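The data below hold one chain only, encoded as structure tokens and taken in the form predicted on its own.
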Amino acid sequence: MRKAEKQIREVCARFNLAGEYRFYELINSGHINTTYKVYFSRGGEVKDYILQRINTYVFKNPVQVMENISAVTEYIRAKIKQTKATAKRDVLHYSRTENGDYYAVLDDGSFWRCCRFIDNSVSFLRPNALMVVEESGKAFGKFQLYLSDFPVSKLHIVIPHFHNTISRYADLAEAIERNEAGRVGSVQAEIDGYEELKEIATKPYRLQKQGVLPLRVTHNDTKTSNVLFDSKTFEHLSVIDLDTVMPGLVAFDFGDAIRVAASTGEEDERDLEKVALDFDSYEAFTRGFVGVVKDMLTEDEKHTLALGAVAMTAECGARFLTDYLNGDKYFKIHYPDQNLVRARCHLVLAKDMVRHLDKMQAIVDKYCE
């Protein structure tokens, strides 16, 4: 038996999964965790589940990253419930050891979860159709609307500063001044269009810093790869990829969205003559994140939902130029410069945003009304 399967077949005997274990495999989607689906059989049917072990290298405190999860997919299952029988295909399920937790450390110092596998769903590493990128603006505006009277104050922060974009910044000048990877020569063009930004990237958060922003339970990571469709309809399911729910702000959970699901282009994409703001698409996830959350949002949420997509792309970009220039530490890479790449095209595309901000914002507010 290869060490892989021994090791997720333990995992599974943490869990104390019902059935017989047939196969694994293994799901080459996302940045930071390793992720399988892992099936078994009982009573005659097939029932899947999804393994991850967790990078402890970004999440230094899984404990409670397991923590918020638990926490907010319990609340909105009771939400949930408030109106409908059952639950489980519009909220992750996970699974507890014997000791009641919803993790497992293994000997070598690996820490694992485990969900239940949603039946007949598909989730989509970009949008096909305008119809999944509406979908998935109501996944995320339902996801903010379940928890809008969650306590913030019971999460942890598990990635300090995690949107900080003024703190993102910082990092970054922080990397140009060691050179650890010998690259800031050969990037001075992106090290200076991501300074232009810097202003116009920082505003959101210094707004929440001066009260004028509300911190809320926030996503932090809305890609539409992070929302489960119905495999026929295509109508949202549940939202996923939960280790970064903290507080924030909802205009850091929409940008974050329109930052992928609104692109052109490819988030790697080489030929920059590609990348600029789809409207279509970013019409399609306003109507559906914002046709859901503006009844609970403040006057000045909605007045910088626009701004965030901005500040999001700018930031991101930042950390993968950060990355780039740190020798490729902290996102998953498939060639020696898609972190640089990755952060060229973020550099373009944020630049779209910043010419287009007032007719991205009028959009926003045709939803709002």
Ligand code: GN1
Given for the second form:
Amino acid sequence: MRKAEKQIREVCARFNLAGEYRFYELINSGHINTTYKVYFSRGGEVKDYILQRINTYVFKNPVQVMENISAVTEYIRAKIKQTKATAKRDVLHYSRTENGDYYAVLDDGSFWRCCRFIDNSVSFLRPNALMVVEESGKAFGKFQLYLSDFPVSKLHIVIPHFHNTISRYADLAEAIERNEAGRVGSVQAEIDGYEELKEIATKPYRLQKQGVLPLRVTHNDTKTSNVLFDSKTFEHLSVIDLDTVMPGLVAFDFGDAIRVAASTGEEDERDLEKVALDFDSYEAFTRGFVGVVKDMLTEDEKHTLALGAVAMTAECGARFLTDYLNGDKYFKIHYPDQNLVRARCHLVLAKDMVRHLDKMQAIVDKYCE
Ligand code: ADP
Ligand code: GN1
Ligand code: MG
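Next up, the form predicted in complex with the named molecule. The previous block was the form predicted on its own.
Full assembly next; the chain just shown is listed first.
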């Protein structure tokens, strides 16, 4: 048996998974953790699981990550069960070890968790069907709604300053200063481009600090691949990838989703001519999201949703550029200059959003009525 499989089977044993192990598959979509689907059968029935090895370079205190996730999933499950017999496909269900923990640490120090695979579900990196985009908006909107009365202060800050756009810009300045990978000379245009966006990109964060925008429980990583859909109807099921659930701004959950779902290009599109805001997808996501949350939002929150898309696109791009300058230590890359390609693409997209900000906000306003 190969080493990787031996390890996977050891994790399955730690979580006491019922049934018979068949095989596993690596799911290679995320940039941070390592995700596997593990195929099990029980009494002839399919029973699959998702195992994840948490990246402890990124999540320094993974136990706290699991405390946040279990608190939030249990809260949502209880809410759904008030109106539905089962919440099986609407919220993640994590397994416990014999000790009652939601995680297992192996002898090599690797940190693992396990959740049930939601049957007959699919996810998309970037769907080009408007119905699916709208459904993803509803899914993230409901996540907000379910947690609107969850006590924000109970959550651990698992990554300090995660969506602190000012601090992300400071990280970029530090990376430029240190020039660890010797790459600064070749990216001056990108550095200047991000500098030009700084004022507008940091505005939502500053509004929160001034007390204008409230902190809520937010997902903080709302890219489309973090929603599951029914594989036949394509209606939304559960929101997944809850590692970064923390206090945050609604504008950021809205904006980070737009960054991915409403770009005409891939997250690492090399041909910048192909990168722009796709208004049809933007409107579809907005219809789904705002339709669900409009009654819980303050007027200031409503008025800054479109701005959140600029902030999240510029911030994420600045993070890619920072990582490129630091020698690619944070995000997984699949080819040498991928972080730079991502950074260039986000710069073009963020600038396009700035040009169309009024139109974007008008679409939000339309669905807030
Ligand atoms: P990553 O950190 O690698 O992005 P995710 O938690 O987003 O990890 O999972 C990666 C992919 O695995 C998802 O996009 C989805 O396709 C699939 N997946 C994750 N959890 C489940 C689940 N509970 N049920 C079904 N599919 C899942
Ligand atoms: C990372 O883990 P994943 O791939 O869902 C990152 C997000 C970025 C995203 C960019 C913990 O998300 O913040 O927006 O890549 N997650 C973390 O695609 O840093
Ligand atoms: Mg993911």
